[in-house]
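Presented below, as structure tokens, is a lone chain in the form predicted alone.
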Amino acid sequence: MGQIEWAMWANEQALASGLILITGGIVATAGRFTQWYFGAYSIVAGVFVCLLEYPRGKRKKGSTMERCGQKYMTAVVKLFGPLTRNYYIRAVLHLLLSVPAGFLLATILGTACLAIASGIYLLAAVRGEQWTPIEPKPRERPQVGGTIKQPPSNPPPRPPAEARKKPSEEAAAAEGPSAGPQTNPIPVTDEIV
């Protein structure tokens, strides 16, 4: 078996707390709770996690599915180049932007999921994983004479290859000469009625 690539485990789980943070911020700010603020305080943390976990890192074997207009934001990601690339900082990152929304309940939940976020990335960087962007990859166009070699001589349904195989010449002759249309045994009569 693979190993893990907590990495990819810890985007998902990050992405998600983020829109719970956001989620609880709104409840705990349109509700007017006392601390409020906290609520405020959620709202843009969650934010600002969903924008930093929204590309997914590409992984090491095998192919990874980009989220729907990820390249826009992994250009933005890409910027603060080691800052966003290195587990070590997201994870002390995500542990320092839940503390503050664990005194609200309405957040609370979005805190628990950051800071388990938070312990798989480090867990991430300890293994040596580190952040790297899906790249497009450039389109080769097949050349239309290099494709197709011989285009088929007949029409579908076609006969399986057995019998696709032309008769060789000492069965042609054996046959005898072919002298044309062949007679039908059963006479046919064209009646109208």
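What we label the rigid core is the largest C-alpha set whose atoms superpose within 1.5 Å from one form to the other. Residue numbers count along the first chain shown, from 1. All of these numbers come straight from a predicted model, not from anything done at the bench. Compared with the form predicted in complex with the partner chain:
- In this overlay on the rigid core, residue 154 has a C-alpha that sits 2 Å or more away from its partner position between the two forms.
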Contents of the next structure:
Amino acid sequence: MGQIEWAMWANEQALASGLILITGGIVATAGRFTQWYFGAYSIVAGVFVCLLEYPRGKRKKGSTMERCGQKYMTAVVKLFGPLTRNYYIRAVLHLLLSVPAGFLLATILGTACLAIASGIYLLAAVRGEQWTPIEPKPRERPQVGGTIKQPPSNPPPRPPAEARKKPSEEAAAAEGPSAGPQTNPIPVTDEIV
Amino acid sequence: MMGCWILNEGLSVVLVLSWLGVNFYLFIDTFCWYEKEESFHYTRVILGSTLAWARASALCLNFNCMLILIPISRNLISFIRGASICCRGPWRRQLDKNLKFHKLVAYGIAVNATIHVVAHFFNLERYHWSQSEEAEGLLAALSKLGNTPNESYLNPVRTFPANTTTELLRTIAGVTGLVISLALVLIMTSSTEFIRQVSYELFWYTHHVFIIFFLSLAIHGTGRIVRGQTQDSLSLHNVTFCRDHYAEWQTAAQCPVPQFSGKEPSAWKWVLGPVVLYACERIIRFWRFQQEVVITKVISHPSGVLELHMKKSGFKMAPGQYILMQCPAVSSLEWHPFTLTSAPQEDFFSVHIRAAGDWTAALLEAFGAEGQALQEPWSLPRLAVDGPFGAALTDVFHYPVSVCIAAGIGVTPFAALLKSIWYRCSEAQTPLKLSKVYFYWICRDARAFEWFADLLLSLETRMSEQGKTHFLSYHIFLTGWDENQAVHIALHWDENTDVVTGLKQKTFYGRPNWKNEFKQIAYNHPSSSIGVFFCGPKALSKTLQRMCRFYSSADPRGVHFYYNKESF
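If the one shown is the form predicted alone, what is the structure of the form predicted in complex with the partner chain?
Full complex below, order starting with the chain above.
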């Protein structure tokens, strides 16, 4: 259990809580329950939580599955910098958001779920996790000419690739009989990586 | 082509539609009953049709909660698979889809729970409102029932409190309802595919909240707050006449005061059976844990794979099956699934474990895989084994031609299978129905070959010794290479044996062209039924399913591909 990234679960839980808040809010407002204005608040809070939690943060190791279309919200959430990066702030925010919804029956489930999400975020924050946006990888431009190899610049017989890997000073210092490394009239650069 | 698809997929579709049909039938039947039933007439006066919505969804919830534990009773499923000799083909394949069914029923529970909760919010609100001063007429009269000693109440909300939440928390049904809903939400958020990938342990541990779920479900109805008129009262009190004369109930003999009683809790009757079954399942697992597992060999492969040879009394397996393993030294509560890689004919059973997460990494470390010195047998950590549990590959021998496709680590079930094939071939006396096996292995990393290459090499030699070189035809596809490897391979292209594996059949580079492969196989075996077995990622599974459907002929006497997938 040591390496669980709690923030990932907190994110799922918070997103679910947001949806539950919205549903409860709609039920309360549509049914005109007593104190239905809490229901209206709950819808707004639910939408806010859903938008905040929709972009998934990047995992510390391994690849992260993005949610469909999350890159637009990622850009917005990224703008707030430390406010959204820090999980302590998120934990407190979710706790505060969940309290008013607790006054109305229809949204009490949303309160409980969001409070649990807040608790998990607190745990994540204590363990030093942070929200990092998932950036699209920059497209690697194919480097024109990068893969073109220079033709061998020394005449045959050529030593095999391994011999050519030796640094050129050693080759220069070991001048001697032709059994040794070839001395080249022009400097040779190591072309095999 | 359509015929094959219908057979393959048809039974699944039929089962899903039956499940859906039963759900709809139960829902609509209960809904209509509560809408029309006389004894609930007065309850409907206060609540309207949300009573029927709540009760109908409650019945569907009972039904689905009963079903949900059955697909994950692994021992039961293995038992059914082993016991039913008549249950070949399509029915067996349905047993492989047990996890899908479990998820489907879970979605059913979620949908019905939403309906149930929303309906009860309305109900509680209406009960609450009908106790206020604004309520008049029949509504007020009904709500006042129960205030005098020899009356039974209808409205569970007895006074007009500050808010409905406190009312909720005063009833058993309310509190348990909240607990159940929370448990359901926690289970569902920790079971998403993403979380299962991130941390299987989190999913596993949180899922055990189902214990709280079932306990709360059993006591959810004990408050008996769904109230209807008693039969005695109905015989004395004619509802159609008396409902307009509510002012005279206390006085007139024609309309005595109606008496109400609460509905008996029924959820426990639905879930008792499966809960007991699942409890037995866990007891069997615990009992198996107590049984001794002797580790006879530990092999640490350079590619980070640990091979364990074990022995356990009374252990019988079939190729393609898997076991659940627990290592108390690593974690005392977690059981992880691993495919068996040994053949049933061997006197030990083995698994190959790759470090892919917390638990496996810790296991490799506990067995000294990182290392250095040899470990003494008595210092090895203790292991517990549950299983074996059945999987699709036991069907390979039932087809005259089988095509086995493995991607990456998905090769492990096929390791057991190929070994088993070799053993069966060596026993000349029992002729096999299976006469040809095609094996495809798609792999990214050449180093992963090395523990399997040994097996293939020995199979190759054994097959040629017995003159059965055409029995097994395998194709290995290497999909990742760097430049050095490419140069090396190009230089040795013309040699007899493959430069990477040392095998006679050459390795291919890049992904297989499935259309060509299937076309060739269909051409070679024009009128056979061919079983296709796959273990690996979903995307490839979809491709292969398509190929199976496409290349199966419409003629019932022609070639037919039957697709089977194994996944954990």
